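Take a look at this single chain, the form predicted alone, given in structure tokens.
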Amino acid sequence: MIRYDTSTDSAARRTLSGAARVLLALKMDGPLLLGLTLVSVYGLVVLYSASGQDWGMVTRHAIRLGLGAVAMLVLAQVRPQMLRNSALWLYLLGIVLLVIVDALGVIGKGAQRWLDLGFIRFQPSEMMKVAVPMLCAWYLNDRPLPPSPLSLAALAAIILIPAGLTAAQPDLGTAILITIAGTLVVLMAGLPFLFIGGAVIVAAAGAWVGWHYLLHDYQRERVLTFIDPQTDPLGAGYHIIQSQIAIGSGGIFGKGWMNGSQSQLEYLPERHTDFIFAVIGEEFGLLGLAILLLLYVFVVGRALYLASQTQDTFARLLASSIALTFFVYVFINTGMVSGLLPVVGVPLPLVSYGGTSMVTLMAGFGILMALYSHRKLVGS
């Protein structure tokens, strides 16, 4: 039998402190909010140094963090049923915006990724990091699990259409993250090893096709540079080499805040965006990197715990994808900065200077809190 346990909930509310009551009323999870706040504050401190003590850049970053926090708060109030009902429409809106971007988008740094509305400029591809897993979870919600071959074909189309439109901009990093976000939903739904093996074979064939027919020259250079950066130390390999020098020179305790030679003397490219992890390694050393990574582990662990407490297929799949996608952000950025992965332009979450990506991440955590806080049915 399933019922509402109102007496237990009322008793719990009476024992809560004032701050806990506020968080409960706002549908916010205190530990997860604390972890996100600590990472964000850490990022602001590092960004001040990485930007060359540019208060304007730090202020803009703080404002975007504030916008992300507002988005998280608003979405935490939304009921899961509303999220399910809006999944298809959000996905279709994103596809339309991606088509518009490919035709009329603003070009910057050789890529056509942005829509300029006059008062704001944003990347529609960022919203697909949330829309794709939402639609995948919606599609699987009323279907038997693990998914059938027909369902897998439909899910592949849901994932690959926006990923292909994003890769055409070109924006390989975001296309990879969209693909991963959707794929995580499918994996969490349960797949037999036969399907996983087949997917690996298909992915290998797709990689061969992509290498010869889809990747741009600069993207091929990134992969070749990852294999051996020294082949072009002043060109394609420059980023990775300087990043490794910065991280290695920091030692255990670092050179001190704002005392990093690679970053402060501008040897390290993109030091306030994609390669800010190297700035942390140089100025705060291994200890500083470990503290940040422990904060990330706490955020991911808490997010996975919240996901495990949700009580229907849609909520579990979507919440798990949001938590694991955040982990993938961290894994890819730290891997590419340290030379373990190719450079694909993925920011360090809540630390790298940026706009739409940061708001999207915070919005995702708002959805995760909504899925957790609105669970009310308990087994008797």
Given for the second form:
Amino acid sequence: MIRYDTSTDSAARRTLSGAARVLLALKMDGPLLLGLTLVSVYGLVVLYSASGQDWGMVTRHAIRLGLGAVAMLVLAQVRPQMLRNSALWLYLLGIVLLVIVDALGVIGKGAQRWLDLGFIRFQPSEMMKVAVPMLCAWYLNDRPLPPSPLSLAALAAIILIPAGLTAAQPDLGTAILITIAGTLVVLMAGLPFLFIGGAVIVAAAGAWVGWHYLLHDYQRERVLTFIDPQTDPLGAGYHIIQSQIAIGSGGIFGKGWMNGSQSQLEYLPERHTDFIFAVIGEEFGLLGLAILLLLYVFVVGRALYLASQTQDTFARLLASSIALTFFVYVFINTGMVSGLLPVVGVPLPLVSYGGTSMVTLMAGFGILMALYSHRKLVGS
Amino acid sequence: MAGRVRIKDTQAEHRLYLRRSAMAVAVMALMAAMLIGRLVVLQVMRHEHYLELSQGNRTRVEPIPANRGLILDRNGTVLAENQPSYQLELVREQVPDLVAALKGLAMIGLVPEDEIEDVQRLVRSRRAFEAVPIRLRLTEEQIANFAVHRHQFPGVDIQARSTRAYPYGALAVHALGYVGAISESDLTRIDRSAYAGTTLIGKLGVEAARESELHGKNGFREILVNAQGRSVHVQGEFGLNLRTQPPKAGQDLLLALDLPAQQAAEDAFTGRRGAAIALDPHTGDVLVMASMPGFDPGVFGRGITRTEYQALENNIDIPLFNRAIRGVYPPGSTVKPVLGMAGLAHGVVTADETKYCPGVYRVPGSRRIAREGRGGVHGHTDMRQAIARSCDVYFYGLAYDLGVDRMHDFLSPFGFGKPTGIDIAGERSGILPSREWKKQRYRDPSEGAWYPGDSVNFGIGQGFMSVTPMQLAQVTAVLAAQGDVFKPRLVKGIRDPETGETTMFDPVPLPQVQGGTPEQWDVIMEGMRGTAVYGTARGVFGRKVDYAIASKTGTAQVFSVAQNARYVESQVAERMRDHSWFIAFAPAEAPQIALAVLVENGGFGASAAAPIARKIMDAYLLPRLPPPAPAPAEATAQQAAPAAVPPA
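Can I have the other form now, the form predicted in complex with the partner chain, not the form predicted alone?
Up next: the whole complex, starting with the chain shown before.
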């Protein structure tokens, strides 16, 4: 086995093409980069149509993708050791910023999600999407797995404090994503099934409490209209109804690029952001959606493969959390647009226009690549 | 990397990780399957349903109003046409605050303040996304005024539409009717979908009676709309396949009216109230229908204001009232020719039998005295003279001899007491009294009994009897055609404006009136000819008449004169004066026109109504008669004999 590996490795080394050599030097993973690039290009093509042929929007989106790529490239160079060491500090910084944002929100008497740094509006909650799984992985790295109940309590605190702060902004969508990102680490670390069952019960109880005491009216409405969109066809149910019409009317082969009447005539709300999946469904049909989903599956699969190739607990847990979180994003967005899930503001990764979230995602993949490509420095 | 309590088992941990990874993959596969399943449901199984929904979303059907049919007179002159104009339209769904918008429009003078509520109700009663016209026929000033403020009124816009125009203004307005904005009550009667896009609807006259033919069939055009309901022009395939159905223009109405005669009638009326109806006795064609005063139908098409409407409604002369078919008056002496016919037919009198008229009539078996209406003594009078000179005493006696039953039964086929069936709505039936009628009219049996005095009054068309000008014109037509009778009609044909194809309707004959022998009809006609020659209308026609006129004057009492008092015109307030009647047909030997003219409070029939009738007949007949020979022998002979007879 090892011999075989070595021989192919050396054989591969000899036959590496120029591009592959460059990727290797940049600590990039070729297949993952290819997958991300294909998704992004597909997204740009769709965005041109979904934005109503707005070149400016397409250009800005491409620039953001570029920014994300730079973030990915930079983070790919970072050694896993350094990532592990910075996890706690990154997390604490995030908590402080979240508190500041919440405080500003209270003072400003309104929803507040970002810090205006003058040149850029920065969302601390976005940072937390990476910082929380990092800290969870860091916490579990030195501890025997599966985690002890005490560890689980600590992890719960690590996850729920930033999630709570984010939910208070209020930004339920991001809070859920933060929770998921952290929980995925714990799940991969071997959370006992007893706890999973318990968590379901707690979640049910929490849902009841949340429904009656914590959720804002508009959030409650979202859930209600998810259950039956027809109750409010012109109000909160409008998004869901229109997006289902868009997807359904696309059929198998779609109405053709820029020929989706639902999206082009603006019946579909948020057509270039959260609901861009419906535009693809309308214009490219089931086929177009299947291609996109295959690309996503490829990205997630490759990312999971890379995660499995890392050699310590921290890297494995963090890398697989990043891969799985990506899948969860895709699932939540597509599920909400197609009417499987309630409408929560989660963009379609790499395809939806705008948002700090894309940079965060790319940064995540940068970290993933770093964890993978630096593995030989750690062990073997 | 050192564990504190438990030692890390790297191998076991790696196995745990792999197990969890496998689980994650399985869960993800499950989720992906759910998603794909959902997409298959949406895009394959329910595709048709959603496709239909998306089609419904993107298009809106915009009606294309059909052109309303024109209205033409019998000579082809256009009496009602369509004119392009600009109107203010409002789409409720696009107006954020209806009340505020209407108040704003009132402020800039586009909607009268006192109509805001009406407009509001009208707008609310229309279908969603339908453009409701709220102000018709805008002036250029109003258009400019709105253009300046347009941005303040989303959902309100100016649209080019066609409105109704009546080139002759108030002429024949009661026959033509008018069009006005579709009201709430109209909406309950019509098929709303057929009227989507239509602004105006016929309100009276033939405009209302022939609404279905005039309206045509609106077309529609599917237009692309965005989510805000605004029309958009987008290239791309979804912009194709929009359906359009062109409208089908309404039918043109070809009226029986004769414009020159109508005009002559209305001109002759100037300043007086009354009505004139002229018929073609051989077809039932209504050649003239005038009810005076009239009103300008244009104001309704323009969007009449409440104040204007109230002014029309409250006018003492009730211009909106069609006197020709809705005005009910005692026929007065105009009933005499028919009663004379009854006398002849029943053998109560013969044509040449004379009766002596001492100027007073004593009802047999009673102490009641009936006077000669206009005083005077006619002396020995036969049937012809009694008609020509309108001898009341002769007809008192005749009526007494005939009795109410025979009079009622004889008069009824002529059309007294029932609507003539003219092809516009609102006709009244008048009263042809009978024993039965009187019994029902009065509750008290003694009051409800029929008395000889009632019959006597009947003989001169007073008392209970009443007619509309329309009915009297119809009776005159029956006299002219010697029993032939047709349903009066304003519309004699329709024309398809697209193909130019005309369809003329056949005259509708009514049951022949069994009056009497042709000789007996001739006696009555001769009596009526005498009216203009030596009788009550002698002064009106004089010597220069190019055709022979058979006529009868009539005077309808507005209020009763006490037993022994005499009616003195100059002493009675204008509105208390008698109504003046005149019926005639001409040329007497081959009638082409039969008419009835009523002048309210016109006094004696010959003085007010006859000159109007003369003008109508001249206007209608002179262009149609062959140029008269220099000295028609017949006319000279006619005038010679009776000239010596002193006026009644």
